[in-house]
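Given as structure tokens, the chain that follows is alone and in the form predicted alone.
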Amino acid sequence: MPIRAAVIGTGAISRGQHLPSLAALGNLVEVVAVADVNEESARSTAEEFGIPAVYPDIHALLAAEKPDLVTLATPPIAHKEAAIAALDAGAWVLSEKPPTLSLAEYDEIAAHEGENGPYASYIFQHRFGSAAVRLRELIANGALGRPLVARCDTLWYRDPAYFAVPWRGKWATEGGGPTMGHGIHQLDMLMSLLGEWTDVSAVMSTLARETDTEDVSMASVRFASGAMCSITNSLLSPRETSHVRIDFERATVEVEHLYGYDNSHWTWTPAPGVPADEAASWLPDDDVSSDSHTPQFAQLVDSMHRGERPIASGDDGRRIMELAAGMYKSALKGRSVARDELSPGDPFYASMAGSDPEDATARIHAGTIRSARPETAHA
């Protein structure tokens, strides 16, 4: 029997990945039904892709449909109400990034999962294409040495007519700026190649664009395992580009591409003295691109029929919500942030501005925020 799969939202994010998708993986998924708001957007999806239902709102669709996956392809500001709709309805769900607004809405998404689910999780495609693959491989069994320094650059350009759009570029809807909607795919990568994070230093400013949250974001990271990490998050770089480079003891990797790569955007770098022959055996036998969604969701199709957690969900998918709090209690308190300072009372474990939005943003806009101190102090 196919998985019987809902798509909520049919606007570019649906119809360019999510619906194609879903349709690659063939007989293991029937796609039953989509929902929109905007019921002229869902029928013309529903024609284009031959789906025979459509409704006006996820609880309309559940209700009737009862699917056994959602996937969520609305502004982040309606993942934690549809996510938990579904979770409720027993279907598993599989989200647009960023997962949610906050931590908070984070940890009361995973309070509605099952202890053998249905569980929810979120779409990070870069970590599934081949050379990602690989590189963890690498790491696990050591054959690259320790993890020393590391940088993490997503350096994009969105015009100011990008953010006319109501939604973007607010605390309320979109969650924060660049860290939260735009990097924050380059960051997971790299967290799943570096694990735990330990402390974060930051600082964000809003430069050019009309909007309440910052447009570009800097940050160093110290990992458990001691290295290093430098992070910028930009919409200000006329030549995009995403670049993520880790030096280990023995060979220097690194992927530079825009919103997707494949090999021949990775470059392997052994230290003087590895034998070109060890070298040559790192590199990947296959050759599976990030720039679709097709690997994660056919992972997700295999974590269902197995009744297992899927990759990016649960405390997989929680370290990068972590990580952006982080960093804007870093960038707004001016000073180094501890991770096990994100919990449940901390005014950034609710909402990634604070407890004061305006202010937040206030200090952004007036460029306030200096360089963290490096000491680490709870607030």
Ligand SMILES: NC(=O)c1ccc[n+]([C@@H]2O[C@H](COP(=O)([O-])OP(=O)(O)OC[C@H]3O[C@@H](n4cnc5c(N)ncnc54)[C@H](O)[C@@H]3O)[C@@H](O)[C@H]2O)c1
Given for the second form:
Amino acid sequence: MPIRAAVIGTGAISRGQHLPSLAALGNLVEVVAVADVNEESARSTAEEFGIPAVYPDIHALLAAEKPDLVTLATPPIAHKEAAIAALDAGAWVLSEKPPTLSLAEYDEIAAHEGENGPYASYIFQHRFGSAAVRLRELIANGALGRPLVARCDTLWYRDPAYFAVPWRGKWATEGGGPTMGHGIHQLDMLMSLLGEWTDVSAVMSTLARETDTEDVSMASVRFASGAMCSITNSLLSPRETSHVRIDFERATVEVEHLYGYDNSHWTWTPAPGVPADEAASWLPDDDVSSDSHTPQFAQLVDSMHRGERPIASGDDGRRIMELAAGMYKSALKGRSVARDELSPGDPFYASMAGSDPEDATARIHAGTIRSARPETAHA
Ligand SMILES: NC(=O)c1ccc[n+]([C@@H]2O[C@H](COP(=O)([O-])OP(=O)(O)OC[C@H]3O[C@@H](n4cnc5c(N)ncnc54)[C@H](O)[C@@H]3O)[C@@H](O)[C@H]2O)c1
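Given the form predicted alone, state the structure of the form predicted together with the named molecule.
Expanding to the full complex; the earlier chain stays at the top.
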């Protein structure tokens, strides 16, 4: 029996990834319905992908269709309500990134999961390319030695028109800037490789775009293993690149790509003294690229059949939300933040902007080129 799936949201990522990825799973999945508050978008998407039913919202869809799986391709502000409604109706959930607006929302969703499912999981497609999968194995079996030094740079360019979409660039609807919306892909991949982090120091600014949230963030993070990592997330970088580099005791492993990688984007440099045949054995056997959601969708279907918690859910999906909250708290408070501070009761548990989003905006705008511009004009 195919899994009966429904897709909420029929915008760019729904049409570009969710529906093609579900179709790529062949007879493992049948897409029974889509929902969108924009009924015209829902209708034309259903026509294009041959989907039989269309609804204006998730509640009507759940009541009528009782799907096994719901995928969420809506803006971040809409993830929590839909995820909870789907879990309560017995459906597994695969939501777009960022998982939620806050750690509090993340935990609220998790409280609606069942003991053996349904579970909520989150899309982080860069974990699923062959090279990242292979690297995780090599780290786990100690082949590369201890991780020591890392860099994680997401240097992208988004012009002012990109922010005309009303939900972008605002704490209340997107949750944050490139830390939450763009760098989160590579940061999540890094966390899946390096594991638990312990403390972070960050700075953020809004240098050039008309956003409430930051358009650039930088941070230094320490991991429980002792490894240290520097992070840059930017939306202001005309030569765009995505770069992760990890120096282990026995090798430097790095990937440079833009929005997705295959094996050709990775460089594996053995340390002096590592035998060449051993270094050759590190390389992945297959070459699954990370530019599609299909590998993650396929693994989720597998988890559903086995009744097991999928990758990028529970604590494994939460780690990146904690790091984002830690980065915002550090940048806004002007001090280093320990991971265990971010518990219920902390303002940054409830919102990436802390207790006062307007003050958060004023702080990351303060002293930047953007805030200085009017004075410069008078001078
Ligand atoms: N994984 C990736 O590589 C990737 C890439 C781009 C965007 N995204 C994420 O995907 C999500 C959607 O982004 P997008 O670019 O497709 O946005 P979009 O604006 O193109 O599409 C969002 C759609 O959701 C609909 N919608 C909004 N609220 C709704 C609700 N409550 N119920 C039903 N439908 C609703 C809108 O009408 C719209 O059609 C965001 O969370 C974004 O961060 C992920």
